[in-house]
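Below you'll find only one chain, the form predicted alone, shown as structure tokens.
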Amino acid sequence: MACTAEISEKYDVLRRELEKKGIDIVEVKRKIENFKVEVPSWVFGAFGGGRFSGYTPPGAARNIFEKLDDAALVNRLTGATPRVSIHVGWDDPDEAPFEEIQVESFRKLRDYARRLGLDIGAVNPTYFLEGTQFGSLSANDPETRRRLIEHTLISAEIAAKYATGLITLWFPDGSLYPGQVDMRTAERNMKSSLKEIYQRMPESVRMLIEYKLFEPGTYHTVISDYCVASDLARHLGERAGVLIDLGHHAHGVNVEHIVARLIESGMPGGIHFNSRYAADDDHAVEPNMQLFRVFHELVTGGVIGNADPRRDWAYMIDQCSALENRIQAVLHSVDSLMISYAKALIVNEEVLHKYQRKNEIMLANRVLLDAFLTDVRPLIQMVRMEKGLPLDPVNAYVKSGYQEKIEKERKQSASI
């Protein structure tokens, strides 16, 4: 009781300030209590080991089951992540070789998830597999590229009969050396079998295009930024986006610029959340200045939070790396992304607007520093509390005892 007495006095306390500046508390209440992110599928499996000679945390789930047994106790833990993104190759119910993945055999995994309360997300084509080195869809041999369309339209069907109709596609393709191949041709052929697999998908399917700067091609990558992307998916028309990484750029690229952009020439988006360092995409999210400024460019350009959520864009979390406990880290990232949109939902819109006509540039500047820098924790405990949810979802999981029960469930080794 002290502990629920001490946080309603500190919601109270910010919920008076906030008001104070025209800040409309239950709105910002109602959005985070709605709030919703898709886990992937393979932050609880064991890829991302290789790095460490195989290494992978104790635990790990062995197979798609298993994953969704993980991602399920994160929605029951969080109450924000009641999809869950899967990989085709890797997530196939049957583990059957590539070749031969049926669409049928997904039906198992949606029924298997939605007594698990979840449901099957976005769903991704497998394009980093064996045969795939030099190149999937703008791969110079057809074959490879025929392989990868009818791979792909499994992947759509999949989408359309036991998901919510999103495909997310991210390609290996690119090269190590100049001359290694003709980027030219490479962007013809990855066109061309996009739009073969536009048009042959299901009318219910969207597709986000992503892009990366660079890996494994350290010399060039066929859809190396927004630009890329953003043209191919104007090229297949209506039913393709943009997928944003936030990994995938180079260090001090704008990326919420890039949203703004892509808001306001109407493309669909969508956005992998994580963190990265150094040049990896494949780390636990945290609340910091940028993902707080993405935020609020998704606030205000309304496509987050809408009573339509056909008007939002996608939001995913992709991160998978190799040391951590890879339950408490995607358990950290769903805390930081709520941190986060709070923090963009209470700017105060109407002082800022105003600093920007009079081009008050430090004045601006600070209207978004001052909501960055409010804590605004106790909004979210007040929001969990009300849900029956655990203050600290970390801090629960480590005193569930699930830790311990899955590494002694698993103790041979996991495979994807």
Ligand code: PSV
Contents of the next structure:
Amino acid sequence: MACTAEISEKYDVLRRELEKKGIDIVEVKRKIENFKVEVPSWVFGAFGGGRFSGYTPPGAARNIFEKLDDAALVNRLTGATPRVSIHVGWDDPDEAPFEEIQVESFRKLRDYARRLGLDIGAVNPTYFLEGTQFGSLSANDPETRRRLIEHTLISAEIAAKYATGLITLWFPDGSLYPGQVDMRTAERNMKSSLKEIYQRMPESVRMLIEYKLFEPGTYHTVISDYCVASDLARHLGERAGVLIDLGHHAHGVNVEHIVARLIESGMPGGIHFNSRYAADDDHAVEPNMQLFRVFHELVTGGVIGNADPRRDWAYMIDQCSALENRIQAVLHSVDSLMISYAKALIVNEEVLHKYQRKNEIMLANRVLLDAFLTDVRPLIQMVRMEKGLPLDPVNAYVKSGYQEKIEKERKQSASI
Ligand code: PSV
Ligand code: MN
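Taking the form predicted alone as the starting point, write out the structure of the form predicted together with alpha-D-psicofuranose (PSV).
Following is the full complex, with the preceding chain placed first.
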């Protein structure tokens, strides 16, 4: 493990290198210090895809309180995750049947979170429980639509009273075969259900609509891409926007272009960060070139790190794959996000613009590459050292003894 002097030395080398390029490292450091991302409650629990007899990594949290305990540890090790995004249908502290979930139950969740130094972040209504296999807000059955509209309004009230006032909506609505649903009727139902929610939800609440190209719908999904989501959001009003989940596109889609377009439209936005290889596999975030390019759009679009918080987007990790140690995986994600953000902040924008104006294609491209290939870890470590945080949160977790403790305490596996 690197010692203090070694880190300062490496940081100085990086500082001199960046200063030569006219990059203000102190400003970059300040932005990294302030970086925050929400963690999902579900990464700590038993949700795992139902394979291998519902195998869940040892030590998984058995209820929302244990999920918050784990989230608090992640925040203590990273200093960057003070909020936890919840799923109302999975995280009711009273574990009431779906129809009986009470807004007031979530007060004790908020209070418990506060005692751990946390807040409840984005509130997700849960549309994919028993009874929505043929659609939720777009279902043919008016009774199903009514149930889910009321559930969303309860979620919105929870968000207003006990969280940050943000609801994030993802729908399993779609179809498996051509002809199964009338696509126009489904769209009309979705639109009118959302309109009713928007008109009835508390005025302080904002909503982000998440799109997904596939799953569970294999032939069609009602909100398949950002154009559908942004059309809906525009139809609703200025408190509605789009949630981009990195895993929800066809392979090869230029996601940073979607980010750029949404920023340009001025619409509220948010990102669910994760990595995927084959489909929506919800793996831990990797500091790859795509993630760097996404951050570059957020930085140059004046969104992330903007002094005016109203300009900023919402950032959440959305991961929960079946086999790996979840706490290690989420710590790794936070690390990857900080690295990618730092790389985006050290792009030499002046030189980039000069090459863009001159149509110097390769030279412009190499400016991005230069930032991407720079090892920014000394900067991240410097930030952590100054905050009294472990330099390597994953390593610190392994050594902490927490895993052994939860494996012992939570032997009895749980369902959520
Ligand atoms: C759906 O695949 C999704 O990305 C949504 O954000 C859900 O809320 C989350 O995953 C958990 O299922
Ligand atoms: Mn998501």
